[in-house]
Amino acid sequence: MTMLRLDKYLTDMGVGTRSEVKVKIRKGQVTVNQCVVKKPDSKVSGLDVITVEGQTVGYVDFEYYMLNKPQGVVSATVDDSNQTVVDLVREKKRKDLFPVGRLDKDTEGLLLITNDGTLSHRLLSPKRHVGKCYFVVAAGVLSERAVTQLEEGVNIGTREQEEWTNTAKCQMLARLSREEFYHEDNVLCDARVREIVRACAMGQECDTESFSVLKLTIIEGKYHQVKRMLQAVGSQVLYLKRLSMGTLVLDDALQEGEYRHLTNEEIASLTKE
């Protein structure tokens, strides 16, 4: 890897600020190759072994997590009166991490998150038309006409500056009345979306006596553009979970609010997005 100042080194991977890490240094605290080290400009590279107060701090260029993120998280960096999705990665060791894309405060699923800026431009590239596939359940019933509109494209804008969507893809994969919707035995949806739904119903004025359940596939990421789809059609989303972006497919052994590192296949068949 390319040679780093030691105080840059450790200011990446999260030891502390520009200015804490110099404090550290120049009190003797860092050893690089078991030598204590007092200039903050020293050279370093991730073949050495650099140690802040005893505990080893190796270096990595690149992160990538796969979060299922929850509601009442913000997709953001930083954010000062909510949590971030990046607050959720615990172990991460930089302090570059930024999540690919954005997901609303009161949507759910999958969210990558990593520091390699080549790679989240190449997935959001409007150029590149990578597929977002989205879990959607929506107040009332469906028509095959607002379905086939949905693929088609719909202007979810206004008449005076319309803004039309690119084409989609939209499998239903049920219409249900209220009582076949919150039934127990209804295996699309389970008690917690239930649960979620009714109360985005209750807030909403919008027809809660059938539900719509479908998935929903975009190329591309306009602002609360399922929703704003969904609407253009008459509906209203009551509950929005992203599946997939890419090849890139949310694990189901993860739990809200739970991440992993991506594997060493996930990462090399992003990069041929």
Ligand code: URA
Contents of the next structure:
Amino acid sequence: MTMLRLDKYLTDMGVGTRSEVKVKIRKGQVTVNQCVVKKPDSKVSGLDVITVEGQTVGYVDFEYYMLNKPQGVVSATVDDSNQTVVDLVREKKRKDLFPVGRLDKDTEGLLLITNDGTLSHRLLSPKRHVGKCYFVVAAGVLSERAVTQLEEGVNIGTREQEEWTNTAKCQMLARLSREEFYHEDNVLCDARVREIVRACAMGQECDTESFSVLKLTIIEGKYHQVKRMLQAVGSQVLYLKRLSMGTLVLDDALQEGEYRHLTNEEIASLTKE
Ligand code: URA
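Show the other one: the form predicted together with the named molecule, since we just had the form predicted alone.
After this comes the whole thing, all chains and molecules, with the earlier chain placed first.
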């Protein structure tokens, strides 16, 4: 078991900044295995029982959270003007959590938040082709040809500087007229999604008379990839939600902004990706 400095242990566990923690240690507020320890550089391990002002502070190496990211929150660790996805995870112990990959500010859905850099690297490595499945509401009626194009790869760059996407899977769920899309019996989109689409369609002067609802699974993660893919086939994304990443599937029970720990099975399965 790795040994680490007492002040680092306590800082990692969010007890305070390194200097705040040092003050607590020097004041005799910290015990290790029931003995007061006043040296911040004393070596401890996760097996030691450590308390600060009488409260036990357990050590966790890695934390893994599944977040249902809401719109309006940025996929970053810190941001001057916006709430971040890491801010949403209130119970975290570790201070070094980060989101695995990015979702746009207006994208919802599955986001893995962890401090496991090795796992993150594996999931994001372009060589591993980890699938990410998105639920998409797009403007207009996508033709069969457009679906084939999305599956075979489209140029999301420019004519001068082409950028082709890898193969993808596209499952067309419905092509709907405005009346059909906004009809309350339409089970594909709940009332909230319809509201978002309505606002988005008006705000962007996208006066679409029809909608395509689809699931798109991509095996890479280029900047704004899904939005640019839909643009490449003459459409526009009006609503985007990530449903899965590799074996990790968004838990239906999580409302927007809610999160939970990953189960051991979910972690084990992801590390095999
Ligand atoms: N593709 C996008 O365009 N946006 C996202 O947030 C994720 C994938």
